[in-house]
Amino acid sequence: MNLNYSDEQQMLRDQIQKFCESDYSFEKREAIIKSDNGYDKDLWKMFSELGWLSVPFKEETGGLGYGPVELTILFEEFGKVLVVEPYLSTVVISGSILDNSNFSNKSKLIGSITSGEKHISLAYIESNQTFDHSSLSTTAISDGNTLIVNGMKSLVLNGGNADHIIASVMLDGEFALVLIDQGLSGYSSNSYPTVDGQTCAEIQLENVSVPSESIIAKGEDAINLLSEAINLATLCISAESIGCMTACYLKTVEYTKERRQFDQPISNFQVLQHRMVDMFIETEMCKSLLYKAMLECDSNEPTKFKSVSGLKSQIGTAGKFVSQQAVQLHGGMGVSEELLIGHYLKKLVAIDSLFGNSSHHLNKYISS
């Protein structure tokens, strides 16, 4: 088995490594972060001019025909930096159920996507739910030639800023994903940041109409095009993790190369020596299972979903692992604001709970 990176992939690496290094600072993130929309407009141009937008799309739809493997080796660099651009949500989870869906706007929702012209958001997520989010109490009623839809949908990525969102609701009794535009009547969302310098949004849908055309799919259709949505994204995030692993374990090592104590490097002494190897080797551990799942998600194995899952319990244990350590080797400065340290800890707390945490997927993995 050949794991090694094509020259066209490695070429996307460095065009992405060269962009965080250059382009996305720690201040920059800061100002980003407390700006109004949450992301940068401009960067989110230049996502597009660059052709990230482009990358997981169908080359029929307009898209650059690349895979999971792209999207790890874009989502690994973005963990490097803590990226906060929306890319997740537009692009990787909402980009993939209308790409692979029959619904007839979908090219021209994707191209509006690709263009930087407009967001799309996953809204899947009610309160008291578990991981399963078949159970619905959102739901949509047949009314001639339109749809009346009531619901609330909880934690929407994005949700402030998308202009359209798919929602997942009970039509008719049966499970289906509708396409929602943000300015209808009855459609309201209170958008809010969270610990990881995102932003979500509580949307409330009350009595509103939308036409029969904007139903996506429905039944079996849809719980798979949601199934397979999600799988990717965790797929993504969990490549996000191992940046921010990586970038932890680096960052660690430097910081104790500088800091001295008795007249020499901490990093001299072996008790800490040995807590880097094991920050470094829960890091490569996680590689090998992204490596893994990776490859059979770009292959469409129909083991897929386990290694998803196996990786995914693996991350939400390491993640807080290593960034633990890192915060406690840099010491009380491992948790202030003015160091990455501490989000690079937020971020990888975050990504646990996102997608269901490490338990829930063990569980999965076990009984899949």
Given for the second form:
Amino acid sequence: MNLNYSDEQQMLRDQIQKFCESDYSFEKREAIIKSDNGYDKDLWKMFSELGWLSVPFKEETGGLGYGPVELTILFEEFGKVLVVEPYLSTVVISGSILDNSNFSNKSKLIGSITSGEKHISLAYIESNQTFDHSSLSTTAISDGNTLIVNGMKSLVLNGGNADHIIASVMLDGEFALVLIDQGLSGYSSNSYPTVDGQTCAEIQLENVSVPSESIIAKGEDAINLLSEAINLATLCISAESIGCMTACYLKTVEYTKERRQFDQPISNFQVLQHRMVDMFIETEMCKSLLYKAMLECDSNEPTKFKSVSGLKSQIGTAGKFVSQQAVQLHGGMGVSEELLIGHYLKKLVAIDSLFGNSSHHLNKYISS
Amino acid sequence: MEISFTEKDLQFRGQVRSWIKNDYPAHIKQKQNNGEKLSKQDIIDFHKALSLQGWMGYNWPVEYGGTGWSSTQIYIFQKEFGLAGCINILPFGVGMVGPVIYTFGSDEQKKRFLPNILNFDTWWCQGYSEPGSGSDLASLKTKALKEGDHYIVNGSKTWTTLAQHADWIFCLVRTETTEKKQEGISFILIDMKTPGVEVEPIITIDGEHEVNAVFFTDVKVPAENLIGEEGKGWTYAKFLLAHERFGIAVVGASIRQLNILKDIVAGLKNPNLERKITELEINLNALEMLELRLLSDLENGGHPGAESSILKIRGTEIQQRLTELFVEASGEYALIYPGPHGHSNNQPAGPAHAAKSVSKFLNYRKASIYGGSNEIQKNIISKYILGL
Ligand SMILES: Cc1cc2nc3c(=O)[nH]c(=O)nc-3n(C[C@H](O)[C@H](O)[C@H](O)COP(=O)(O)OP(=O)(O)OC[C@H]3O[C@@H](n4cnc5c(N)ncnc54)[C@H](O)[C@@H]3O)c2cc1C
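What about the form predicted in complex with its partner chain, after the form predicted on its own?
What follows is the whole complex; the chain from before opens it.
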């Protein structure tokens, strides 16, 4: 047994860490969030040049052939400084769907992702509140060589920047995933900022006519591609949460050692020491669940879905605890927008809401 | 034992309910129902309406223009306002500086300041906390040095709630450097328009501007604005803390939120969430009953003291838990940024309460921090009740 990173993985980690520490200051992040696109195109290009956008793709499709372990390395580091670039939607989710599909055009599309030219977003949520996305009202009707798509998609991550979306539709009554270009007539999108400083969009599809070659997959295949992608994405944001939680306890330890009240550093108060110990323990427990889930995903065990649900369920509650306590121990400073600490809380709220919250995954764990 | 209110108290409750139903400003109610943001003027209008009814001094004795209500009446009044979702009565004037002035101020000061508080002609804010002095308030450094018939004030206050709207600020300042740091503190009233007073916004994680930093540079404050004796400010501040006992548990408002939440969740078929709400409801029952026990104690000649710290701790925990469950009820739509929608004016799809829920969740992290953090409240209980 050896639960250490390989040399190659350690190198990747060092590289990302170096970037996060030296090129992603709080001020820079703030400026990126306020910019028109909500992400930094130059940084995105740099991600491509460093090969980061190629991490999860198979070597046949021009990727580095890495897997879940490398992705979690990346996301954990991203979580520490709250990187807002749309890696999750374009590279992880859309990338995974395309890479695992038999879609004819996939090499070209993946090439456009790894080169940093294009963004692709998954559009699978419609307005409901139950995390159940199998019953759809978006339809695609075959009409000769084209499909006519109608419907409305919600909470499309990075949807405002997407050159294409992968939409879930009922294709002549059957579940399917279809690639749709952003420029088509009848396609409109409305972008919103998310609580964690990213963006999502509502996308309206009104009699959008797409060529039938745009069908990525149908039936069982489509359902499997979707659940694989969401499972991987859930693993990634769980790793991101652990980055946040780690930063939360480290920054809180640092702050309480500096902050003086009653003529002493507040870190002297035992109740605060124990609170920080609890924050640390929660983080370590989540990290352990991450390892279990990540390794099962890496070797494609049938239990991987259950383990990811166990992980995500814990992340929801532990992440909230850790980030809330980080705010609490910072006192008023914790609720200030000017400090990174409150933004971890926002990130963890966003993550809990994505791909099923804590209760949802607990139920999923029970029933799997 | 007897848990019901007297006939007279029930009659009083009817009066309060009737005012809320018929006289609560309609334009404010409408905005609240639509989930719109309230303006400064709305808040003023609400307080003015309360003044008109003669209820502004709900916790004051009759001789200073207050209602002279019993503790039970004050309890009923606050509870009903909470249950009905009325705007919070701003505590800074009527709850804080008012009682300090009528208890420790000169006749001159009473005449000058009390009527304006009751008419809400003066908006007060509280200048206690400083960048270096939060939980350890007595370490405050803002200096007031006597020069002739004035004090010259230098220093800064922080986290000052709604100072951007305030006409006056009541401050704890250091008038003397003493061995025991509590002894050199004085209580002084400062007109916000005095040259040298500057207010800078602090934006909180919900994107709102509710708190401020207030800077004082050579601010010339007439000596007659000092309350009571020099060096007694700490005693007055402590008196003030003991004064606002009820209401800090915000039971009424929490019951209201719980009921709203139940309505939302009724359509969701989410047994997990329903369970959590039920647990919360039981906690809220306990808090409500605890408050009544303390009220009964007070009405029967007792002097509940540090017990009110339990109300603060549990009251804020329940408030915060409620906001968490609202977020949970928003499902995936908790993702949308609650602040002003930057890129578009359209309301996003999803449940109407979602954005507000997240915003409130973030905002209410303050509840366990301000007014003496929950850790400090536990220190109080362990020292004064458990004798540790
Ligand atoms: C939204 C908001 C509004 C506010 N409005 C006002 C206002 O209008 N006027 C005003 O004067 N102030 C206001 N405050 C300030 C508030 O009273 C202080 O934030 C509070 O007293 C805590 O002080 P601090 O922020 O400096 O935290 P610190 O005192 O630095 O505390 C940091 C952490 O250490 C803990 N801690 C400190 N000492 C101990 C101890 N002895 N034992 C155990 N734990 C300890 C605290 O509980 C906290 O978790 C407001 C604050 C907020 C957040």
